[in-house]
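Presented as structure tokens, the chain that follows is alone, the form predicted alone.
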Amino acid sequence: MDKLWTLQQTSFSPLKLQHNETVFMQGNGYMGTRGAFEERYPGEERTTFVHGVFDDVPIVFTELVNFPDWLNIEIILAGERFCMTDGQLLEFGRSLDLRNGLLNRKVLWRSPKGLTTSLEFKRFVSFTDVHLTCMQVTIIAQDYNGTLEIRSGLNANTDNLNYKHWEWLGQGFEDQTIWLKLKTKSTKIVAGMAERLQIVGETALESDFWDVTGCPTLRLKTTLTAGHPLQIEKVAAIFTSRDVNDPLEMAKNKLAALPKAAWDELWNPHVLCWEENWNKSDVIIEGDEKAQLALRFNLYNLLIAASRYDEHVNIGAKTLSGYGYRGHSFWDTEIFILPYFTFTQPDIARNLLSYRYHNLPGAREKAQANGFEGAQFPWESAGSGREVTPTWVPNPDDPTKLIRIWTGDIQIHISADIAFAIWQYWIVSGDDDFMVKRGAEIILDTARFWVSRAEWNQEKERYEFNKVIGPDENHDHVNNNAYTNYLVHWHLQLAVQLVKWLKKHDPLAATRLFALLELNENDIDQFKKIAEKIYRPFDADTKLVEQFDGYFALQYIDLKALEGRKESIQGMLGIEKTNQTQILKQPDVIMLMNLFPDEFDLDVIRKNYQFYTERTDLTYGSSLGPSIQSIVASRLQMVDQAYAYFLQAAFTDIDNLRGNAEDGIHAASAGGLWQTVVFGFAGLRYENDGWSLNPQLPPTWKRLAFKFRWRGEEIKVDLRPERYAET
């Protein structure tokens, strides 16, 4: 077992079931299954989510749908049901091999009647055939001969935190395969699932099909002989009407085409596919084993979240790993997650950006509904690309009251975030085709939105953006949020330059796009005029950028005096009181300087870093904060601080640092972690005309090595103390 690649659990803890379900997550970019045990336990949140399968739900508009449970397998040994909370658990070990996504559990169990059995569970979600999952269970009776009974079904009696989405359409049994057909209630997506269960190398003494509505079940029964291993294999297939016209028939045919013992046939190409992915995207750290493992854990979760085949889906804030945020996507994808793929697997990045292109109709609808022109992307997006941010949510302190959620109304910076991600992808990949056919339309139509959203202040002769929310969600309805204003200024300038490039590079495409968007030269002049007049706060004397109008006048709270707390400042003070303080959920100004380091000199960055770090709730605020702090600290050569923030991001989920890992993986933190290493410690910088490195390695790191792609060329970086080399 390679400790640099293997996540281990050495004791069974019923109180940590949900946290460990997140940590031992498996997936393949099509589906994701939480790391629940095959046998059921109270308090679980066993889920399987499939990309793009959303359904309507009260209050939160829509959510990813929990699929029927394919994990369930009930083992009855000599008449006693295997359960780790009964009898004695003599040995327990579980591991997740990050190299290939193999989840392995070994148990030595003594039953209440004193019979001892060794059990090993292995399973994987195929990376090469994304519709398939495979499980293998090896059972050895240690000190007895007796019967073995296996019961396994496709359990459609699943829900999303007590809300049921599935309508039952049918089920059955044929050719040793059970099947299930369902449809979501509102979106009418059909799912077809099939499962095959068998004892490898043995003929079962009995084989039954139990036709339980909503849970078709196979039962196998045979005999255990002391000391002789017996192996069970289970393969399941999942298709939906998003994939094929007849998902059930495809699921059944997929299993029928497999050999009787399918593990090796599925496992070997799966491993090769993982090797290929890691070869492109791994980061090697020598001299810091815990950092190496934690980094790979986070990268693993990005790799299993990203679709390689479907450009109509995005990566949710919790990937496919839990109920948090209901599977909705935010700016997390473009600003935190996408750079990893843009620099290592640009084909995936193109897919994720294409999701935004396909959902332009929803962005245009939102702009029009709000009285604006162009395209205004939703703060929370799901299947259709329309706004799905809940307007109200229940108050956890008082169930009789609701809390108003304003982000869907006034957190508008996401449209510029998407433009930034498209620009970054274009600069790094050199993919002119994407820019011409998709990217330019997004950038220009969102620029039209900014023109109609900008507010002219006649007295001060400037354009402003008022009543907004920046990345720091501790403060809402603020005026002239620095992050928003600076980013819109950049966005409109980009639009002007893009039009010039497009006319030169592909005049016909430029003409077509102008006609489609009803643009003319006066509109482009307006882009330039507004960009020049947008108010961008900066105090030349203090060299501070005020986060928003009036921020400096808010109440100061000394966070150091509150050390030892177990909740966020907002949790302590409430939403309204926190809004009146300088405490930040995350620092907008530092994020701004992270995205545009060349726009500010180091002295300005240093002063703002020190000022806003002191006022940011980095422990219990946003999980997006520590990685950005780390990058900027590296650029300021504060390597010790950078490393401390790196560790905070790295162990967010493994150690459940924020106390909410049961809701799912913090995907933005995982993406930000890669950036802390590559943009921070390695000092990778990029511009139109090339890239450069300025390493600032932590003192214990003996080596940092990674690859990235620059305009079709693979770049290998190998950094060591006092020197670096790239080929």
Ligand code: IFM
Contents of the next structure:
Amino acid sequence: MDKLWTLQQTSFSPLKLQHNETVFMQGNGYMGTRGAFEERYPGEERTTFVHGVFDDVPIVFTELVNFPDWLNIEIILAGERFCMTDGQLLEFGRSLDLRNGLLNRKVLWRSPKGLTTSLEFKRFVSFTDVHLTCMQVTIIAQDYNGTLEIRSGLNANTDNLNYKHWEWLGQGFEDQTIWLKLKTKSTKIVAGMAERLQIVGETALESDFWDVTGCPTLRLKTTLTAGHPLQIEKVAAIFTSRDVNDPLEMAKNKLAALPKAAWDELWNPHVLCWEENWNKSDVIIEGDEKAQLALRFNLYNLLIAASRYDEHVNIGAKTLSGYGYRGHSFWDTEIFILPYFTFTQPDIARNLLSYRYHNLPGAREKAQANGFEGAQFPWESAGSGREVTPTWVPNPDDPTKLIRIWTGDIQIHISADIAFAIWQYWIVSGDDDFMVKRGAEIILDTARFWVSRAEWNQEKERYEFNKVIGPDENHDHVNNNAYTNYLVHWHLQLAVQLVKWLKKHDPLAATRLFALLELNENDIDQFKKIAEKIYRPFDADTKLVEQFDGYFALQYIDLKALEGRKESIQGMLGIEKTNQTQILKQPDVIMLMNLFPDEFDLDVIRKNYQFYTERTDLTYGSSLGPSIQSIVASRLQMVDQAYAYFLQAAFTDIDNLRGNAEDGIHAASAGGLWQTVVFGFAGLRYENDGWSLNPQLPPTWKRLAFKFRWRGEEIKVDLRPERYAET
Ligand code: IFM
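Rather than the form predicted alone that you just supplied, could I have the structure of the form predicted in complex with the named molecule?
Once more the chain from above appears, this time first in line as the rest of the complex follows.
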């Protein structure tokens, strides 16, 4: 077992089921399945989500639908059901091989009647044939001869936290295969699933099909002889009407085309495909094994979350790994996750940006509904690209009361974040085609939104953005949030430059786009004029950027005096009270300086870093915070601090640092982690003219190596600090 690639669980803890389900997550960019055990346990949250399969639900509008369970296998050994909480668990070990997504569990179990059996479970979700999953169970009776009964069904009675989304359409059994057909209640997406179960190399003594409505089940019975291994193989196929016309037929055909024992046939190309992915996207750290493994764990979770084929899906804030945020996507994708793909697998980045392009109609609808022009992207986005941020949610402390959520109304910076990600992708990939066909339309139509959203302050002779929420969500309805204003300024300038470029590069496309968006030269002048006059707070004396109007006058709270707390400041003080303090949920001005390092001199960055860091709730505020702090600390050559924040991001989910890993992977933190290493420790900087490195590695790191793509060319970075050079 390679400890730099393998995540291990050495003891079974029924109280940590859900946390471990998140950690032992598997997926392939089409579907994602939590690391639940094959047999069932109370308190588990077994889910499989498939990208783009959303259905309507109260309060949060829409959510990813939990698919029928393909994992379940019940094993009955000489009449006793295998269950790790009964009898005696003599040995237990589980591992996830990050190199190829293989989940393996080895158990030595003594039944209540005293019979000992060893069981090994292996499973993977195919990276090559994304509709397929494969599982193998090897069973050895240690000290007895007896019967073995296996029951395995496709259980459609799954729900999303008690909310049912599936309508049952049919089920059946043919050619040793069970099948199930369903439809989501509101979105009418049809799913077809099929499953085949067999004893490898043997014919079962008995085999039946139990036609239980909603849970077609296969049952196999045979005998176990002491010391002789017996192997069970299960393959399952999932298709939906989002992928093909007849999902059920496709699922059945898929299984019918597989050889009798399919593991090797599916496993070999799967491993090669993983190898290709890691070859492009791995990061090697030498001298710090814990950091290496944790980093790979986070990258693995990004690799299994991103669709390779579907331009109409994004990555949710919790990937496909849990109910948190119900599969909705935020700026987390563009600002935190996308750089990993832009730099290492630009095709995936292009897909993700295309999702925003296809969802322009939803963004235009939102702008119009709010009385604005152009395109205003939703704060939370799902299948259709319409705003799906809940407006009211029950107060967790008193469910009879509701809390108003304002982010969907006024957290407007996401439209500029998307423009930023497109620009970054363009600069790095040199993909002019994307810019001409898709990127420019997004950048210009969102620029138009800014023009109509800006407010002219006659007295101060400047444009302002009032009543907004910046990245720091502890403060709502603030005026002139620095992050928002600076970003819009940049966005409008970019729009002006882009028009110039487009006219020169592809005049016909420019004319077409102007006609499509009904733009004229006055509009472009307007972009320029507003950009010049947008208020961008900066105090030349203190060198501080005020996060928003009046921030400095808010109450200071000494976070150090509250060390040891177990909840966020907002949780302790409540929303209203926190609003009155200077405590930030996550970096805001520091976030700005992270995105535009060249706009501010180092002294300004240092002063703002010092000022805002001590006011930011980095332990229990947002998980998006630590990675950004780390990158900026690296830039300021504060390597120890950068490393401390790096660790905080790296172990967010593995060690459940925020106590909510059961809701799913913190995807933005995972994406930010890659940035802490590449933009932070390696100091990769890029601009129109090219890229450069300015490395400063943590003291124990003997080597940092990774690849990235720059305008079609593969660049290999291999950093070995001189202090470790052989003498
Ligand atoms: O997008 C983030 C936001 O910045 C902080 N709250 C959680 C969201 C989803 O991760």
